[in-house]
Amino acid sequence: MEVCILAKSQKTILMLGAGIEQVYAIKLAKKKGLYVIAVDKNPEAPGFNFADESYPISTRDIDGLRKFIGKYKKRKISGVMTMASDIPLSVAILAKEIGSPSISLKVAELASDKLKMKRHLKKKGVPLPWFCEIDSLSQLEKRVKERGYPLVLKPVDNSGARGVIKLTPKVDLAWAYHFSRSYSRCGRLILEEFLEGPQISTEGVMWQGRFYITGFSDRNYSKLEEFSPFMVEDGGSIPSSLSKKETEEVNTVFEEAVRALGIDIGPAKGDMVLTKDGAKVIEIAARLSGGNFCDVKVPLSTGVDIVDVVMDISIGDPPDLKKFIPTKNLGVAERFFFPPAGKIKRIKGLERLAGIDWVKKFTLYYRPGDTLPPLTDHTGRAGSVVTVGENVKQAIERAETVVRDIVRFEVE
């Protein structure tokens, strides 16, 4: 039985988001003895079940959030944070309101807009793919004619591969333009060069001028042709297959980009590609990652949990730097389920997973009776499995065995 003793000095944290991706952070905050206030636009958000107080407010409704903390008088809010949600501006504005540590509003604005971010990084000399803003179909057609294929079209203000299209001669540009634009809250698009080479997820924490890189994972895009023109990732694996020299090169450019963007405290996430011309930055996010990266895969592989560290920083407590030191080195892999679109009749094989010790996490995003949409982005993935192994090759083989041979979706 867990006993939690509440003291007068107990700190309060405001958690922006209470969806499935934020449940880990809310539970961790409670385990650390914090009082948790959670907000989410979904009144049935699963994280509400673990928070001390919950309020149905959108994490993007900055005016509503400011009014809430202005009127909230029950307790002093010590810090604000999120996890796996691309809302750096919401976090920064609220942190400034309550006087807790955070990046500046200027940096948060840059991190909220992919085009502004890339323009800023380009000025700072950070290696990037070619890119430009697209504000009309005619401009898209002109740029494609000038640059040639392949290219990538995407909204400036979304995530999870929503609205992201790989342009090839087979893709109708008018359709691509309107499809991608429909996923932009501000109606703006960015066109960029498609980079050939291994794709890497990176993550770290900035604290007192030093950048601690804690996450480095190969991203799996082996199904890119199958899912074309949509750019859907099929998990990843740790440790990376890159050499020590290649890893250092990617990390050097990642840190260069983080510093150039102005992230001087807290988390940073990077989408990187190692091209024949060197490491280049696709995107930098001023937040903790999602998709089981910082809360599941990295801790399983190395023992490092930066959610814990970022939480301390958010409430004004100095982090324990020993938590950045890896304590193990296991192979970890994640793969996703991609059944065809349609209504799920049943899912077979789930009972077999309970007896497999190397399956560390299994998640279903859709259940029997639900209707799977056509796959266009990461929200269309039906579920995922995370496995461990003595090495990364074994972990990958195990994850792919679960997806291929053990769990089966029957769809009508």
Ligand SMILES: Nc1ncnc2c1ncn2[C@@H]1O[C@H](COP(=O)(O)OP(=O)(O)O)[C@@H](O)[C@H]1O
Given for the second form:
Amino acid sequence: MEVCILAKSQKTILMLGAGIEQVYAIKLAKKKGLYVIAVDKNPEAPGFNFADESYPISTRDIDGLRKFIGKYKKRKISGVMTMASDIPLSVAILAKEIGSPSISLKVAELASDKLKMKRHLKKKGVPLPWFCEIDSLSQLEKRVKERGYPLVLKPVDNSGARGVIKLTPKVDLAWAYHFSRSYSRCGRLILEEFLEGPQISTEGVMWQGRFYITGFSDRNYSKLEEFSPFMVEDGGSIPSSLSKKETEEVNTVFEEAVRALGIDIGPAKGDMVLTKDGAKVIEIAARLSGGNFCDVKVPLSTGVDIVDVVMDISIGDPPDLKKFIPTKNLGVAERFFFPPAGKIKRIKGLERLAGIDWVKKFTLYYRPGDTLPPLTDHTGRAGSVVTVGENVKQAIERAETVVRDIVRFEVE
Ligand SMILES: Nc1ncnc2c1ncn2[C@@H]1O[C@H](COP(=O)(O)OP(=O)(O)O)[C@@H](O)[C@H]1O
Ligand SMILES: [Mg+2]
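Could I have the structure of this protein in the form predicted together with the ligand, to go alongside the form predicted on its own above?
Okay, now the whole complex, with that chain kicking things off.
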């Protein structure tokens, strides 16, 4: 017999996305006693197993989602959220419809388009790389001649480093232009100065005029040369190796950008670079991070779980500010597996991982029998491992040991 208690006070949350990146939020919502309606274009989405109701609607199908909300009369929906998925417009439009807290549509639009965002931030005086719009190959050639190398070419409206190319004299511009364009939904590209310096992922939450920075992680681009011209990140580590002063410098510019963009409530994620001329912004996303950042690595290192806080804010409940206070300070690192492209025959060493207590998460994006594509962006990484250590150095060594010595991909 199935027992279902629909308490009157039980609030309902609409979760946009029920893929592997949203399972954590769906499970957390259930743990917090919420009723969860999940939507995802994939009817087999893993998060559907944990939600109370599931509907196969794409999180980008704004008309379809609005229709769904309009017809849904069973329960009052108190809020809407997602994590990892770059769909601030879907979230903002539905939140407006429901009447729940969210950033404005204008801000969500700015955050959905790298050019609109950069133009807006430039007007507000936020430190950025030089950039311009590219709408033809001849224009790209002209701009490259004017500016010189290295530069970065990317679609204005994608994520996961899809279509992001580092331009150097070795890269054929015609190829780069067409490749990058093929990843843009709207066909527009942005060209930027390549920023030299340590890359940092930052994350925080705006609540009642105060910005709480919860995540600050060094990003590992040590394989940039090997993967050239693609810009594929090989994990990251917490706490950062930057000094207190450098950390503050990055955080100051991050917060300045978040405010300049108009994010007045909820989460923001920053891609930052500390250049010799100071901290600069690559982009600000108006959403929670993905890739194990806010739900795995930051909680493991500091004990702070901003998914929990963002969930409260989304359904109109004031968050418990104590949740922003770190309760520990452990080293955490993530590294990725980069076997050669081809059909995966076997993955060896997995049984050894199970017995290692400092391995906190192991993720496989491809299974034996799957074909690994050539590596051009983050979707071509085969898997990842997250480790902890007493300090960050130990955590990094451990993650690198797993990738180098323990897990073996056999590819044919
Ligand atoms: N101008 C730049 N200088 C240095 N690195 C860059 C630059 N633009 C992008 N990158 C690197 O490539 C990554 C992906 O580019 P980004 O603009 O963040 O697109 P995406 O939406 O795919 O994350 C960035 O996080 C950063 O590490
Ligand atoms: Mg990015």
